Amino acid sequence: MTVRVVPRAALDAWVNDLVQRQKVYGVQLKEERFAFGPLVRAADLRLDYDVTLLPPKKYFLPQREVLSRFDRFKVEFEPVLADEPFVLLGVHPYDFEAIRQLDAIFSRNHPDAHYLTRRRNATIVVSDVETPSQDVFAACMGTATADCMDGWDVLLTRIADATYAVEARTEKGTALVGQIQGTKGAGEADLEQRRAVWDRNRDVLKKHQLRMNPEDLPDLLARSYDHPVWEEKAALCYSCGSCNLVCPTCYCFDVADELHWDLQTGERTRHWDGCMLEKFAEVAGGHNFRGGKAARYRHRYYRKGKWIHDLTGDIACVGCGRCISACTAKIANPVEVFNRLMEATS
């Protein structure tokens, strides 16, 4: 592990050079909300953001993507793979943990070539949180800092007003950091300042307090299938799916074949779908396995806290708080639901 220290001016010069040479996506302020988007200059990059509207998973699993193209006169489909290298700059630790979980999901059984091609071509620069968002509870889920996470390429931590600690963990990250001019080796005082940032974030990134250890959630949910909270919360649900669409660990999608106007050619596409939507579990013949709102509402929490854990060992909630902010009915707070279940079984 090598940690360097870089002034913000040198960091900006590096970003300005980087965007001239390859595709870079970074966090910017857009209409009073922060969002990841193509970066064209360092002056637009906001590393002090609270939370982005959509998570950075959209660069690995786009809202809509073409999987293949077809022609009725050709026997085989033509696969479409996005293989352009890019840098994802300013990912918060909880969002990186979500990407790590998606890596595990899309690598299982039949590996997803479309997701994994994008992932292999990405260099991820994680940035420690500077401004906690109003609904974040990442510290409760163990995702407030990236120091114990594996897989990221570079970590940025603001340790003074205009100074960052920079650490590379991979070959891609080392190559990227090597392009920054004006760095110096971090001293013990710099490392102590970085540890202080981590200690602070483990303390303050809990706007909602989970009154249990996340690893207790699978057993808790196993005992709570018939709890009245599912019906009570679902009675207010609009089935809009907002909680699904902003979640960094949701990965459900639908696939459709779209025929062009020539009636000869077309594309197979996939786009985001969500388990809270009324038609999500509907199959041929009109049967819906989760036609009731309570069944869909419960399914969302079981997926987060139990079923993904049964598959990969991960709790599929990273504490970003996006679902809480996005829900106009104010029923999507996982902490509130999990605490309620715990009270009933304690």
Partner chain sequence: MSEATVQNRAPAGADAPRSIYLPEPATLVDVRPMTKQEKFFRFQMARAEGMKYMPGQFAEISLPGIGECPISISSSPTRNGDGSFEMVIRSAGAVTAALHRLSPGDRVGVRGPFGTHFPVEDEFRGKDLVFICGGIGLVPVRSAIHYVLDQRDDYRKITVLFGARSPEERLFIGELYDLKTRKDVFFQETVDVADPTWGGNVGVITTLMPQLRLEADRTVVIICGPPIMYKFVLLELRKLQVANRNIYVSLERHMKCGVGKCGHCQINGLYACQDGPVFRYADISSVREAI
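Structure of the form predicted in complex with its partner chain (previous: the form predicted alone):
Chain only, nothing else included.
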């Protein structure tokens, strides 16, 4: 668990070598925004990104994935599990916390082999935030830094202009970092600089200020079911699901069969779904168990602050701020809603 220091040039050389040998996904520019995508060279890697449009969960629970291949006439299904190892470069701490939460969900009770196989194949390089995004509030959720988080393979922190601190925590991570040429052991001054980055991030990743401890959310929500804020906010809701789809801790899905032209073989696929979409809880015959906008709107906040907590003990909002930016109606800000509940109930 030693920390090493590496110049950016050495890091780039390592990345350029790595992409030749392995599948690597890294953060890159996309339409003036950022997105994780297949990385072909170090020059495209943007460790200074603010936030990605979609969270890295898309590599564990892809927007669309094949669960099985079938034969319609033989009535046979053959499972499909992704088995390609890959490296995920530049995951922010709050997004890593979300992955850890999904790990808990997908490995409890009936473990989900599709998710877990992808997860096992991944080596995750977390990188500390260099540029805060416009809506991030990770610092309010305790997810601004990865120093207290478990499970990441490598942590990368920019401690000076072109210098990074690298720490490996797992065997996989150690093996990966071992390939970087020209590193040296970190001195006390380097570690001090790294702590300074963390202190700064715990301070600045707070574009919205949550006026309570996240641990108080379950109790707050327990007494807010009939609060007027649900109706008020939901009146502007387009039921577009954007707040679900961009959320790193959302994992609801739909399953569909797709046939090939032979009309015999095909694939059973799963797709992202979202509880804000109108038909999410509708059953055959037309009865909708969450037919009103306000009921759907409330459900999302309860999922983030209470229901998942009841299930796994996690607060399922990591403060990435994506839903705030993604909501065209500007009503999806969890901080605003939770603060509002505080006002009325305390």
